[in-house]
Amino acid sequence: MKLNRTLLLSVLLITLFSCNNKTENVAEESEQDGHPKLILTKKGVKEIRAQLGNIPIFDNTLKEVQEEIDAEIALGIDTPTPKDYSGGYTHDRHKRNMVVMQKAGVLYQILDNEKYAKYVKDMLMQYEGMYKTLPVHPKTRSYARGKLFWQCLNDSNWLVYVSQAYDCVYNYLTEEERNKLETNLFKPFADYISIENPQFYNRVHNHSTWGNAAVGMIGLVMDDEELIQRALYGIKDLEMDKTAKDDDGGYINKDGKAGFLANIEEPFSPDGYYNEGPYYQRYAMYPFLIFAEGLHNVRPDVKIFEYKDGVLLKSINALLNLSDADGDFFPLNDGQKGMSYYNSALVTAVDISYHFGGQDPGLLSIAKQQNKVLLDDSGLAVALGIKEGLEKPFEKKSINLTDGPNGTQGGVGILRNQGIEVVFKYAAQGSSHGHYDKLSYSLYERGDEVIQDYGLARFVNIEQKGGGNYLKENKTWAKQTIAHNTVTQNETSHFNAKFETGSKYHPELHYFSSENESVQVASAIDTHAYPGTEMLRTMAVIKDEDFEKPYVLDIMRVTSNKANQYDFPYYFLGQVLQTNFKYKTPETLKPLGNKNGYQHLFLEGSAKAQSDNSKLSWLNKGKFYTLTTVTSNADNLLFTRIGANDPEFNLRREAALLLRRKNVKNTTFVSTIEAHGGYSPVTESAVNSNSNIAHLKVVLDNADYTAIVITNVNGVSKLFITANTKQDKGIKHKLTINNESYEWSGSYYFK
């Protein structure tokens, strides 16, 4: 008996254990099943309020987005008959509603405040019963037109957030209500803009990107698999005309790739950098994480966050290290000057890279800066580390990003030191918003662009300017190589400005190193884009204590199998102080050519150099900058101001020095451009205005090594050398010049 009623109290144990174990599945289960599940989850909206009037930063972004869609709900709703270009009210005002939607889902799961569900039904139903009968946009500019909007990938937009407001309400709704908006409203929205256009959705593309995305939230939201296929894959079994091109002249499907994970494999290399340049990077970053999350919590199988080594999380690191000293990208490619990472993409984007990517505390103190969160679980992620005081300072060093899948396409480099910023670009064309600017540099102090990249030619959604779309001066100007601050050789831009050509090809790394802080050097060959030219550039970033700030050293090598005309600019922005040349200036402004952009440049001065360095001096928003260069008696000097034939003022009126040198075949560019000192209106004193550099020397110039010589205004020399063969660390070299003998390891010397 005894023995039985010691295996009965075992078996009753056992039991309850069981039972309690089952329990708490049973409640797991239930918190990760149902809705929300998208972005929010059932746990997380759980933990939010759990925590709410405890963290500050996720409070106040929760207050100012309950008194903005409060203030939505007071106007009323309306959903306009579409006709508008960008900027035009129809198009803000579907903008508008997708975003409304979105917040007032989440605000209706955090506060458990019915109104907030009703106004996004009811807003879904008007759509449900404009798009049954709604045509196709009127406007036709694009190649892939919406209903909502002017392009598909306005529509696409749409989708991907109100895909998360309807994933919010999903319970609010009755099964009647979802089965009549999944059958005419979600379920055809996704089907317009993927099978009836896959000239936008079947690409890797940043449009197709949000595509994809607004494809499969919504399949994710209505547990639709063919849907989530469709997003992760493309349209199946789709024959495409390898040859058609996009309204930026970009192949649509060259390559036959397509889908979200083609997406993710092909623009982005190993470091997360995305081909098409930053701005549109940061485009793209929301599908991109948006739907990541949404595929993490709903289809955890796929291992999102780990794809190709985990690329999308990096992504953002690399975004983030591709911005300024104030947050604003570097306007590579096509890139409106002024974006930043305070755009809500970003907030995105850094929320999500710190709740999945392991907590990094450098994360944490942009979140800050940003001052807002997702309100989701990784929006809470964020504010309770800030609550708990983890952030540290995000680092920016000088970081080398290879471009191409592989991460052996070019790539961009980027030296710093001290608040100055070189960015050093070598990378491949980069889709359709690619520019033909092969080795080409900008250069910042602080946050303040010293040496420019002119950007794009667009002014985003202003309806007054081409209806807020690229401009024919993109073309024209924006993209061609005499834009940028790189060689043009013989008027043409590289690869003669042809798509076609330039996507073949890139320049290759020579070497970058920045281990030393004192002296950091990129260097990149290219050997393309002119037939018959090579190009070998080598640009550092000098601390020296004999000089007040670093200073940039540029060593353009050029060798070609025929005589040609290269010209040289310097985009500086500022006002000219001195030169040390005699330049005349033209009673009559003309354009300094007739195509390949030289058509929109005016001639404003010109002049013989006069000695072995020529200088030029200004002054941008208090402080000072010099730029020497090595010239001689057969070279010309131009000032030119962008403008020439521009009659809507469509361009920036900005200048430029423009070294030329005529009929040489093989010829080195040599140049020092100097910060120092600085002006204040306030006391009216100027402080250490003057260049510190006496001379700058090429005392050695062959297939093998250059090397300058750097003097001061005191006398003091300093001697860089770069290999131009032979560059690897490891290789010891051994050099003699004016009898005097070097003998160092690795790429440079510097003494």
The other form holds:
Protein chains: 2
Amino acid sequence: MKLNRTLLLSVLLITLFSCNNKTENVAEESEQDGHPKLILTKKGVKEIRAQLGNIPIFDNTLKEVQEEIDAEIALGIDTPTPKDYSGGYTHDRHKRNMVVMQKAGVLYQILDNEKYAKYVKDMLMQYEGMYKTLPVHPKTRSYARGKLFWQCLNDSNWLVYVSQAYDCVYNYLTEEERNKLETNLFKPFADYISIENPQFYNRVHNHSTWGNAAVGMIGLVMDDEELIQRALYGIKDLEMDKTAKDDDGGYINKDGKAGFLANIEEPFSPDGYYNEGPYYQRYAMYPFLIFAEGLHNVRPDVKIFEYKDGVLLKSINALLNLSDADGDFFPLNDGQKGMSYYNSALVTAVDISYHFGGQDPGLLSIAKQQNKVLLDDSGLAVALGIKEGLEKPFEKKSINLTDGPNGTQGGVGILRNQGIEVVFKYAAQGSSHGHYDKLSYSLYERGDEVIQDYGLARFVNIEQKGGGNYLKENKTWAKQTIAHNTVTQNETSHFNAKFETGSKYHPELHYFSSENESVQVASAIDTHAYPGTEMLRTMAVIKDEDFEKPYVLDIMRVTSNKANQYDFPYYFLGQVLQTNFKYKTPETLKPLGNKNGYQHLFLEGSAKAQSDNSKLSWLNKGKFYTLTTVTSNADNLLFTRIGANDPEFNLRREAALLLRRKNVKNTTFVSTIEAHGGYSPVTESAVNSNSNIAHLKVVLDNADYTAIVITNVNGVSKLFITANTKQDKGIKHKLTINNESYEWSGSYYFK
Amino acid sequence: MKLNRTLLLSVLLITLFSCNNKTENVAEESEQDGHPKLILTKKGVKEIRAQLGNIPIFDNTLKEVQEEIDAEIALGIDTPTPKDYSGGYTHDRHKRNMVVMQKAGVLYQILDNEKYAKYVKDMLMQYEGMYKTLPVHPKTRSYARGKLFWQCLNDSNWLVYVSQAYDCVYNYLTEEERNKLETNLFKPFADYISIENPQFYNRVHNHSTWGNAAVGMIGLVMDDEELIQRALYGIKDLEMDKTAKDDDGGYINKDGKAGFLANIEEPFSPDGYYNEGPYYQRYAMYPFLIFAEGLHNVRPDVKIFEYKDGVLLKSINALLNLSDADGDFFPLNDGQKGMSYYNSALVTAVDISYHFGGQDPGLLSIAKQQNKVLLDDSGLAVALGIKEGLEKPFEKKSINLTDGPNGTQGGVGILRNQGIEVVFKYAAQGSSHGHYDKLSYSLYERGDEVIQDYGLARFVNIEQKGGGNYLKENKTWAKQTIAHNTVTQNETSHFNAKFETGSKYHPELHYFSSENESVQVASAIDTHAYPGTEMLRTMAVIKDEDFEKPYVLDIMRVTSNKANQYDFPYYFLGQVLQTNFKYKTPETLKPLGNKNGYQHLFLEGSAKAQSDNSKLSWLNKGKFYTLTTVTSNADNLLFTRIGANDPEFNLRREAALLLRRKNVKNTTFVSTIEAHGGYSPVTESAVNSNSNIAHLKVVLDNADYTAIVITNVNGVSKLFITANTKQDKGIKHKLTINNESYEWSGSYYFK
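Having seen the form predicted on its own, could you now give me the structure of the form predicted together with another copy of the chain?
Okay, now the whole complex, with that chain kicking things off.
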């Protein structure tokens, strides 16, 4: 009743004012009401306008956005009846509309040109007209169907963007218009994605983060405390089914946690590692940060950037460190390759981190590469920083990132040295997007994959490929252990590929050492992937003066209570140049197995190891690589190629060399991978195309120590010893190998 | 006797002068003797010295060369006893030495610093010491073994470079030193690669061109008329075995032609197309042009740049036009992919073409991309041109290049429109490096291969792969017809893969039309690849306003005197997105055949065509493509992958869709290939991912005309008619199709 009277009064007042000079009135109102306030602020707009024309990267971004939006305005507005999955027209159009509205709103504020406000208003009104009678989206595949889109997730994306647009044109709209939009569109929209879809909203998951941010941001704009509380803490007094699962097989809400703060609390480790991996962190980053920015501006009392010891800003640093030399994120878990810090979510992340964090000049160099800034206060700060020449290179060094809310659930160690990067994954399951690959790794050289992690089996947003969604090969191949560079025991995946089991356990860090610039080591242990079996993997990147480039030393020590078959693949990318073993290639290609991912591997060649070191050299993107691995005559060497049982060509036809060791209890896989030389098809010269390692020998391997001698082609030998038990830095070790005695302090010895 | 007295006198004189101021004496001598004169000239050196520090691209090149050579000088001189094949140490070292000497010689002239001259002298003297007793190279694989290298070809390379070095330090040396070098090294060296190896020297082949240039250039420096004559006209009074063949199966000297001029005469068509294709033209270019430059400077009476209507300069233009948007040469015949106009031979070509040709400002833009110039008079001209801002873009348009000495042996037509390039090969055999692929094509978009030509099966200079030489798969796969985008009849290659037969015949141009910017057409006919069968292929690149990008229309009309099986592959690169036909993928992969290249193809999927149009969409490097091909229910569609019977992983695992039509006499393959839209893994948005063609229909197909209707998804139809017989531009056509009558002049109709 009260509401209706206020509404009536407003309508009357607005009607009166409308007869006068509307623009002036709008400006006046703007000062009173305090919009924009969410992302752009009134103060920020003032400063931006004062600097315009004088801040190149900002000016250029603005110009591009203006051209883009002017073109959209010229095309006219379309808000089609929802119908398609990702990649289809209605999906893409609504997705585009949300971005276009957000940008048009910003243009209105910065350029003070009403055409942009009118465009936003007109489109919002079309949505208002449609939404009030809109049924649930006709496509049924999602566990939480949206209305504009086939899943609530996309509806939430929409509201996160549109809240910003609404904030920008708030004062341009009459109160009547605002009431209409809030009553028929925003409030029911927020309710639909939260109260009506708790299985989507009330959980700890990147989907929910979008939901929380959507509800919270529109709440901040509308000054609706109930929505803000719902965003921060989840739906009040709701009991959830603790056993329910989502489409991907993940629990929906096992422990009853929900809301934006819980979504910060749970998935981020204290180091800022996001439990699903960088691809999903990138996706989640935008709602985390944009809602945080909004909270910071509108509700500074929440102190969001200080929450959990400042983890949101730390997470940006972690994310940037989870990218290769080209800025591409490592495709851990269900990550799509090619996603990089050029994604607009990372423009948000970098600008916010710079502005609200410590003005790290390294971030400016990334912003410069991105060649784009946010059109808001933080983007202005970055643009000014670049203009003033404050930028420094963003140096990515070796880094260990813990996983788990308290940093105690394993982690990811990245070893870096002169362009060589080893990404060593000893993290927890990684939620529903996790893969069964404990202690796996991938290897990069200057942004090129050398030993690859397959990533996901999906063509995101390409409708022709399963509607742009996960393909069945994601589960049958990409998630399986054999798809990864780690040990597969008896042709079964870690945790038997059981999500519940995998989610219970995680490896433990053994040690991480990056103090020595020449020898960087990460070591971790797993005791749960295969019950009764312990795997201790130690990976080192060693820069030895006698080698052209740093090489990788990989020691995987497997101890079991029974005899097993162990498969140990190397997913090398590139073309085979040479082996030191004779292999046979079959006339017909057959799958290597019939389940657990093996059904997707063709056997392309096989050999018995013929010496104590087996070697494979290959060429990839103009660079040479050599694997040297310690073998015995009982070992099998199998060349495999992905692509069997792939009836729709969903998988990439890529190779591996698979070292198979049968019927042993305990064994240690010891290998080096060298990057060396290069080949140019323009000069046709091959430089340093041969391995520099003459011999690799395990001189000691027991419960306490593993010791490896690496001898180069000039006969110079180096000894690497890793402590398998007492690995603490402070501990002193004394050891005799072949009548020579060695003494050292710390986790490893190298000389 | 006379020689000896002169020599004695010289020694005396030199000895006397040596006691005085040697440098002054050298300068004096230099003026008298006229060295350098071959590539650098005295006048040029003077001008270069005057401009130094003021010609950025030249200065930078000079600086790089100086750093490179200073580093080499610091390393010391090594002239190891010859031992290895390509890629091995002794091979690479001698190859490096020749380049280093040439550059050091140039540095001596430009920088006037004796240390470079001394370095050249010292190295030459080491060679002199070694060469006089050097046996034939121990490796026996070549039909013409060298001494420093395993083949005379490389020895010739060496002499071409070293002649230049010798010219540069000529006046620095005493006459005694010169006599020593000429007597013990240069003269016997020139004789060895010519008189002692006529099977290498006395023929028309790119190998011989190097030999001729080597002999000629040292002849020019030494002022040895006999050598110059031998270079220009071949070995005097020599009878060759007309039936002998080289390692690659090519005739050594079937028609008795030899010498540099014959080597210009034979392989170049009047348009400047080189019969072996661009990869070999690039390789041959350097000796052609560098010797020509030398002749021009020392023997202007030969008028070498005017020879055969200026074909040498024309050939540079042809070669540049045989590259894709990135400057990579189309890998016709045995071409290795990745070779491009960034190769140093093309720096030579571009600079010489600019300086001695018409100062085409387009060449300056390529020189700028190359970021390097020759350190001689022509490089100076280019550097000055760039400095003065004269450069214009080098525009590559559609072009038809005739093949054969008189331009009457077929050719290569390149159709270009807005980033789409079709390379249509209707050339002659292409000498021993030719492939059996009459009327084949490859398709590029902005430098990326879309429908590929496989190129060669070889890893040039990578020793691990067959010593860097041709692999056996080059013959069993790359040369075979099924490896190419053309018709294979009854699973046998064109000309039954017989070199002699293939060398006798060539297709004929039917018509080439590039006047209309929107419709570019090439059409050619072959009647010899399969006796009794005629193939008429018409390829068009059409830019229709209703399409986002130009599309390719391909009409291959086959007429035979008997029923055959026709295989028609599309070697698409990228990943299958969608087909409109259901295919089955076998559990095990088997080779498609057992010979003629079929043994290298695995069958990955098969289907019966299910409609009158079969469609395949794929994604490659972020761009979408769709093939639409006219089919009947009798047609088979086979997915193949290269790699069967490849025991050393020499072949790339790449795909094709193969349209198989069995037991028909006459048939026409009609297809369109559309490039459309794109996908970004950073934004994850798929734009225009669907084909714009709803239907493709053959409405008329007889001896005189073939007519195709292309209907797009909006129902708009276009008609393309090609004249199968009376194709002359001037001819008027009148035709009725489905009661509609069409009248036009010219080879084709499109509306």
